[in-house]
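Below sits a lone chain in structure tokens, taken as the form predicted alone.
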Amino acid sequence: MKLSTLPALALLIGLGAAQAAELTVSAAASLNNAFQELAPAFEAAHPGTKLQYNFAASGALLQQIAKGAPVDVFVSADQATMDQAQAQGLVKREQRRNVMSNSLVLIVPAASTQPPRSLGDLAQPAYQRVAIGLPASVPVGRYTQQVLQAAGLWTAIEPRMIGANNVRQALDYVARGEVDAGFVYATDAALVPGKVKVALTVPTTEPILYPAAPMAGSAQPELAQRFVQWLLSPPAQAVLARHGFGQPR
């Protein structure tokens, strides 16, 4: 090698690096597995961008962010927490985008005999602990709460709830059989399906949609925007509908 291209090769090299960078996305713990299957195709797509995930209940994410955490991409389990974010100007109301949606379930222990017919039987004596997320920082403990006081049972059913910090903890808590039933989405049920079962699917109140948006204070925020728009690709929404996510409406 000429010694007069070593400058040109390092120049190559320190570009190389420079446009190499970690993308961080905050999302929702029920996105785990599916976002853990699209980061390869993301990152291939993208050379040199390296994807960073942190998963947990999306109002936990939400605190964490609005507290300084260097997040550049926040996919949130519901409406509720994405409009906070916009209204403390961590997000844009016109980069967010509704990116998939989910139903919820509930299930019971796989060893159950007696699966509750309907919500109205969670108030017999066979169902002492209840697994719901915390309706106040995790969605599906939200929308659980929605359909249990639209049935009138919020208050029979309260005394009862096992609380959880996120989806995960609720599916786990039932897949142990530590509680006689728990409310997930439905794309969690199926990761264990020979601990739980589904004995109903609920309606909710309101749909289960996950909305995506760049962070207004990302460093990377052309690349944040790619990631969410990339998400509605057919490639990002056939893995998605691989984990049983359907399509946003």
The other form holds:
Amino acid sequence: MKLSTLPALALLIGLGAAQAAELTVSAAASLNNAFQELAPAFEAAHPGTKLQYNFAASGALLQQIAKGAPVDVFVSADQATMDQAQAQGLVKREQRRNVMSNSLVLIVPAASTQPPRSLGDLAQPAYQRVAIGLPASVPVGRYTQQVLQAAGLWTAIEPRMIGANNVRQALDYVARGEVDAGFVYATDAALVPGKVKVALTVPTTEPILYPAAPMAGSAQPELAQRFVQWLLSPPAQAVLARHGFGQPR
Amino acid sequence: MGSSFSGALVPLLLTLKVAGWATAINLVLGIGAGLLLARARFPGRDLLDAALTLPMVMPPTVLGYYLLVLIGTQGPLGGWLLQHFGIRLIFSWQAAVIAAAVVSFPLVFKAARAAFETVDPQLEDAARSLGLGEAAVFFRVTLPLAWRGILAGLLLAFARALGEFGATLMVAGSIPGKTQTLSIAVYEAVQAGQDDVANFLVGVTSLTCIAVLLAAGRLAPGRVLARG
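Can you swap the form predicted alone for the form predicted together with its partner chain?
Next comes the full complex, this chain leading.
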């Protein structure tokens, strides 16, 4: 390449980025596949808009936002993380909406011959390693901890916990057969049907509801609000339902 | 959260253990590979050199994935170990050692190769002419002459092993007290919003690395020549 073409190339790249209005959405890791499928529909309904996703554990996303990450919309997998964001004045509380629901499941590798029939079975020696999202920053881990504590099993199972940094890492550990069992959302378990099987659907002590809210510091407040509302629209909910998410209650 | 400070010492000790073992492994493998590449002439020598340097430039997550596939319980090596010896490497501190050793290996290998290449072959020939065997020539002439350069490489590798993150997280996970090294503990403290714990761990890590780098700088071969 000739050196003189470089500025032209830089200009091209710069123009491409500047043309579309970018909306940055920080969303819980469990939303990855469903949100990837939602993007074209939203972009088609809002010409000139480009969605930028940032997926991680909800707690990690909150820390990025609190440290000044330029985000327009935050979608958390639990109420507690969004409550913290709200308490710090990071999101617009009056535009916060619950946009979908999920359920917690106990999964085992597909090759597992005797899956646990109750949570109590996890205390048996066969289950030496149990993948659980780290409760300090991963909502699915916090739901799991609450359930196990309520069942009086936490102290027995905590020493066997393999901490995962987000729900998809927990899923991967089970799918690879590196752990004997793991706790993920029903929607995650459905992604790799040949590699994991659901042993139990675990009733949680609080419903698993995903809240979404526009950020207080968004440079595009109207578009951010529209995205949150659009998530509740029938076409968006249809895509979410196809990925296993329930209606927000 | 004040009690977390004493808890922060656990990852520090574990990190020193992991980096120490990784460096010990590289002491043997790195010196061996360095000597081979410095002295032996064989086809594919440049290719081997490139392959052994690869971990230095490859993303740690790529190395971590390779290791996960290799030493995982369904991997060729991991499966064999599990079947014949009942050893599960994944999620153990030994897995963290393997990750740290692989990532820091090129630093020892490169330093050792360069150090061996600076040793004057005439000195080794003189030793041979005085009746020393090959092993004696290596341990009494070659190694002492190359030692400073190798030691500097070992210290750099130790510092690199202290900070290993990506590959370690993938194969060793994050089990407090067992596989949660300093860098992973920092990552988690930041994710959980525990800034005071993160600050403390970051300070400890930085001081340790600076001390190691200062020591490595003092041992660098260049200084010997400058003084001599």
